[in-house]
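Take a look at this one chain, the form predicted alone, written out in C-alpha cells.
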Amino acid sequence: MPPVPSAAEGAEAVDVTALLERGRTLATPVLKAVVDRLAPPMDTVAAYHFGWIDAAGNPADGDGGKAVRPALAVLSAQAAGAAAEAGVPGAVAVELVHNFSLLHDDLMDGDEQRRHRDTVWKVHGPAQAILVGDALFALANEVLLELGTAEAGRAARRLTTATRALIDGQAQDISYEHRERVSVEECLEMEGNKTGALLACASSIGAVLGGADDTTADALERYGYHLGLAFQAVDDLLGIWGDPEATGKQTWSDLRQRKKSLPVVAALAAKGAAAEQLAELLAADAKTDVDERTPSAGDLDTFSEAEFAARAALIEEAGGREWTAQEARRQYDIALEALDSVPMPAAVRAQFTALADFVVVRKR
C-alpha cells in the first residue's frame, strides 16, 4: 500500500473508526426503514445484501462495508455549518446507489463472494440481484425528493448525475476487459466515473442539504472525486496483491477477471522486457475469451495459482505496482488541496483529512 501520508494539523488526533461508526449509526436506522418499503421478497434480499440477516433469514451482524460514504455525507453537512444529522438523507441516498452498483457489479463480474459471504445473485439468483439493485436506485431518489425542499432537489440532481457517471464507468470497465490495450488516461477516466463520481457526491451532498452554495459544494465534490481516484488506486492494488482474509475476495481477483486496472495498464505502458512479456501473455489470454459473459463461467478458470502469480510478478517488475501507489498519493494530495477554498472549522477539516488518510492506507 502507499506510504502513510503526512496528515494535516490535527488529523492525527481524529478517531477514524469513531468517525466511520458515527456515519453508520446515523444512517443505518433510516436505511433499514427505507429498505422495509420494498415488496417481498426484495426486502429480504436487500436485508441479506446489507448483512442484516443471513441466507436463512435469521438476524445477523454482518460486515456492512467501510461506511466511508455515509461518513463523508454527514461530515459535509458540518462543513456547511449545519448539524451532522442534516446530511443523513444524503448519506442514505448515496449508500443506496452504492449498493445498487454492488449488486449489479457482482452479477456482471461473476463474483461469488462479498464481505466474506456469498453474493446476492449466488444465494437468491440473478433476477433478484437485478430487481433489488433497481429498487435501491429508485429508493435513493425517493429519500431525497420526499424532503420537498429546494436543497433536496439540488441534491437529487447531483446524485442522478453521479449515478449516470458511475454506470458509464462500469460500462467502460467491462469493455476494457476485452481490449488488449487500454491507456492510463482511459483507465483514470473510467475509475473517475466508476468510483470518483459517487464519492464526490457523498462529499458534497450533506453540504447541499445543509444549505451550502454551489461554490462550496463544487469544492467538496473535487475533494471527493480525487479521493475516489485514490481509493480506486488502492483498490486496484488490493485486487491483485490484497490478502484474501482481509479483502474477502479470491487471490489475484482482478487478474482472474482480466480487469484493465491501473497496475496493469501502467505496466503495459512501461518499456522493458517485463512489460513486453506481460503484453504477450495478456494477448494470449485474450484468445481464450468466450463470446458470452455469464456468472458461472470464468474465462481463466483453468489457470493455476502459479500462472496468476507470474502475471502479478511481471506487473510489479514493469513498475505497475509502484506507479499505482504513487498515483494514489498524488490523488490524495489533490483531494486535500480542494479543501483549501472551503471555510470550515479546523476539527471538520481534520476529519476530512483523516478519512483521506484512511482511504490510502487501508488493507481491505
The other form holds:
Number of protein chains: 2
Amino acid sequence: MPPVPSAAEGAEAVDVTALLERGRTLATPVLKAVVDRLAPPMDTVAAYHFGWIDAAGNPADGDGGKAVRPALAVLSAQAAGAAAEAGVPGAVAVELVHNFSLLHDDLMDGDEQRRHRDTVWKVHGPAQAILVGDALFALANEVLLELGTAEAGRAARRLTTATRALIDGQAQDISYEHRERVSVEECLEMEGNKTGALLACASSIGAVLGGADDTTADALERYGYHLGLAFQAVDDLLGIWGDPEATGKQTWSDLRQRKKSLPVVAALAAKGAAAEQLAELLAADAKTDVDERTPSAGDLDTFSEAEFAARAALIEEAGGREWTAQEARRQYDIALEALDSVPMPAAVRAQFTALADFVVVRKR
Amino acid sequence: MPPVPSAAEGAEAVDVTALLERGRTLATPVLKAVVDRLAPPMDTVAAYHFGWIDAAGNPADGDGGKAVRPALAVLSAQAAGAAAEAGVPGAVAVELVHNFSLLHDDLMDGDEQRRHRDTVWKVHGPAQAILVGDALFALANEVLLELGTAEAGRAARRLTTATRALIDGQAQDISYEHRERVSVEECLEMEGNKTGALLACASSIGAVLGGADDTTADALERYGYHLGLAFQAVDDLLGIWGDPEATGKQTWSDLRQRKKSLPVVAALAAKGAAAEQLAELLAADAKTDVDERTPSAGDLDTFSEAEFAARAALIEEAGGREWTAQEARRQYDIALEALDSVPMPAAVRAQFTALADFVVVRKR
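What about the form predicted together with another copy of the chain, after the form predicted alone?
First the chain shown before, then all remaining chains and molecules of the complex.
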C-alpha cells in the first residue's frame, strides 16, 4: 500500500466511520422507499439484491458495501453551501445506477456471487436481473426529475453521462477479455469508465442539486474521477495481494479470474526477463484453459497456490505492484489538487480529504 | 376488423403515408447520429438492431416498422403551436426507449426473430443485447437532457414514467405466462403498460418540448394511451386471424405462442359451452407441452393447422373476437374524445384522427 499523508489540515481528525454512517443513514430510508415503488415481484428481487431480505424473503441485514458514494453525495451538497439533505436524491440516484450496473454486469459476466451471497440472476433468473436492473435505472432518473427543478435536470444530465461511461467501461471489459494484450492506457480508460465516472458523479451531484455552478461541479467531478482511479488501483492490489480474511475473497482472486488488472498490464508492459516470463505463462494459461471455460467461471481451478504465487511474484518482480501503488498515489494527488480550486468550508474540505485517505489506505 | 368512420372533418383527406414518412424523415437522421455516439462494438450492434446494417455489417434497408411514434411526436409539437422540428428530440428519445425495450424483451422472452431477422441476442449474444439496450435507454435521456431547457426536463420526466410502465408491463407479461387464468382487466392493464404508455408519451412529448402546459400534455397522453390500447386490440386480432402474407407472421401466430391475448382472455371470461371447451383444451395444451418448452420457443410445434383452427373457432364462438373488435372501437372513441379538450389547428386535429384511423383499420 502507498504511504498516504493527509493533505488537508484537520483531515486526520475526521471520523470517517461516522461520515460513511451519515451518508448511509440519510440515503437508505429514501432508497428503500423508492425501491418500494416497484411492482411485485421486482420490489422483492431488488430488496434481495440490496441485502435487505434473504432469498427466502426474510429480513436480512446484508453487507451494503462501504457506502462511499452516498457519503460523497451528501458531502458535496455541503461543498456548495447547501444542507447535506439537499444531496440525498443525488445519493439515492447514484446508488440506483450503481446497483443497476451490478445487476446487469453480474449477469453478463456470469458472476455467481456478490457480497458473499448468490447474485440475482442465480437466485431469481436472468429475466429478473435484466428487468430489475432496468427498473433501478429508470428509478434513478425518476427520483431526480420528479424534483422538477433546473438543478435536478442538470444533475440528471450528469448522471446520464456517468451511466454512459459505465456502459462503455463494461463494453471495454468484455472486449478486453478476448484480447491477449491490453495496454496500461486502455486499462486506465476502462477503470475510469467503470469506477471513476460514477464516483465523479457522486462527488458532484449533491453540489449540483445545491445550486453549484458548472465550474464547481466539474472540479468536484475531477476529484471523484481520480479518487475512483485511486480506489481501483488499490482494489487491483488487493485483488492479488489482499488478505483473504480482510477482503472476503479467495487468495490471488484476480489472478484466478485472469483479470487484466493494473498490476498485470503494468508488469506486461515492462521490459526484462520477469515480464517476458510472465507473458509466456499467461499466454500458456489462456491456451490450456480456453476449452474449460464456462460463461460462469473463468477460474483456473486446477492451479495450485504455488502456481498463483509464482505469477504474483513475477508481476512484482516486473514492477507491476510498485507501479500500481505509485499510480494510486498519483491519482490521489490529482484528486486532492482538483479540490483546491473549489471554495468550500474548511471542515467539508477536511472530510473530502479524509474520504480520499480512507479509500487509498483501505485494506478491503 | 371494426368499421371505423373518421370522426374529425378532413381526416379522410389526410395522406397518412406522407405523415408517417415525414416523422421518419425528420427523426431517422438524428436517431442515426445519436446511435453513432456509441463506442464500438455497441454502435454496430445497435445499427444491426435498427436494420441499418445486416449481420455481416453491410448496409441494409431494413423494415424499421410503421414509425407511428415519430409521426405522433412531431405532430404533437404542432398541436402546441410549435414547429414539427421541435418534436424531433422527443421522437428520437421515444424510439430509443422503444428499441431498448425490444432488445431486452427479446432476450427475456427468448424470441429469436424480429422484423424477419434474427434478434440481437441471437446474432451478437446476450451480453450485447443487455449492454446495447442499456446504452439506448441512456441515450434517450441524453438526447432530451442535453437540450438543457425546463421543457426538456419535463419531457424526460414523462418519458421516465412511460419507461417504468413499459417495465411493469413486461414484468406482468412474464408473470402471466406462469398463470393459468388472466382476467380481461389484467390483460388490458398489461397492454396499457406495454403499448399504451409509450404511445401516450409519443403523442405528447413534442407538445411538452414545444411549451404545452400539463393539461394539454395530459390530454394528448390520454389520446395516445387509448390509441395504444386500440392498436393492441387490433394486433391481438391479427395475431390470430391476420393474413400471414400481410402480417409476415405464421398463421395463428399468437395461439402458437400461447399468448394470453385479449380475444383469448375475453373468450375464457365468457359463459357457455364454447368457453368451457376452450378452457379445457388450453389447460390440456399447457399440461402436454410443459416439459417440451424451452426458454427460446413456446411454439406448439406438433399441432396441426386444424387444431389451431379449432381453437380459433372456439374463441370466436365464445365471443372473444367480437369483444376485442368492439374494444378496439371503444378505445379508439376514448382516444378521439381526449383530443376534443385540446385546442389545436384543425389540420393537426385531422392528422391525429387520421393516424388513429390508420392504427385501427390496419391489416398488418
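Residue numbers count along the first chain shown, from 1. This structure is a prediction, so every number in the text was calculated from the model and none was measured. We call the rigid core whatever largest set of C-alpha positions still superposes within 1.5 Å between the two forms.
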property	result
Core-superposed C-alpha of residue 101 shifting 2 Å or more between these two forms	no
Threshold 2 Å Cα movement between these two forms for residue 266, core superposed	no
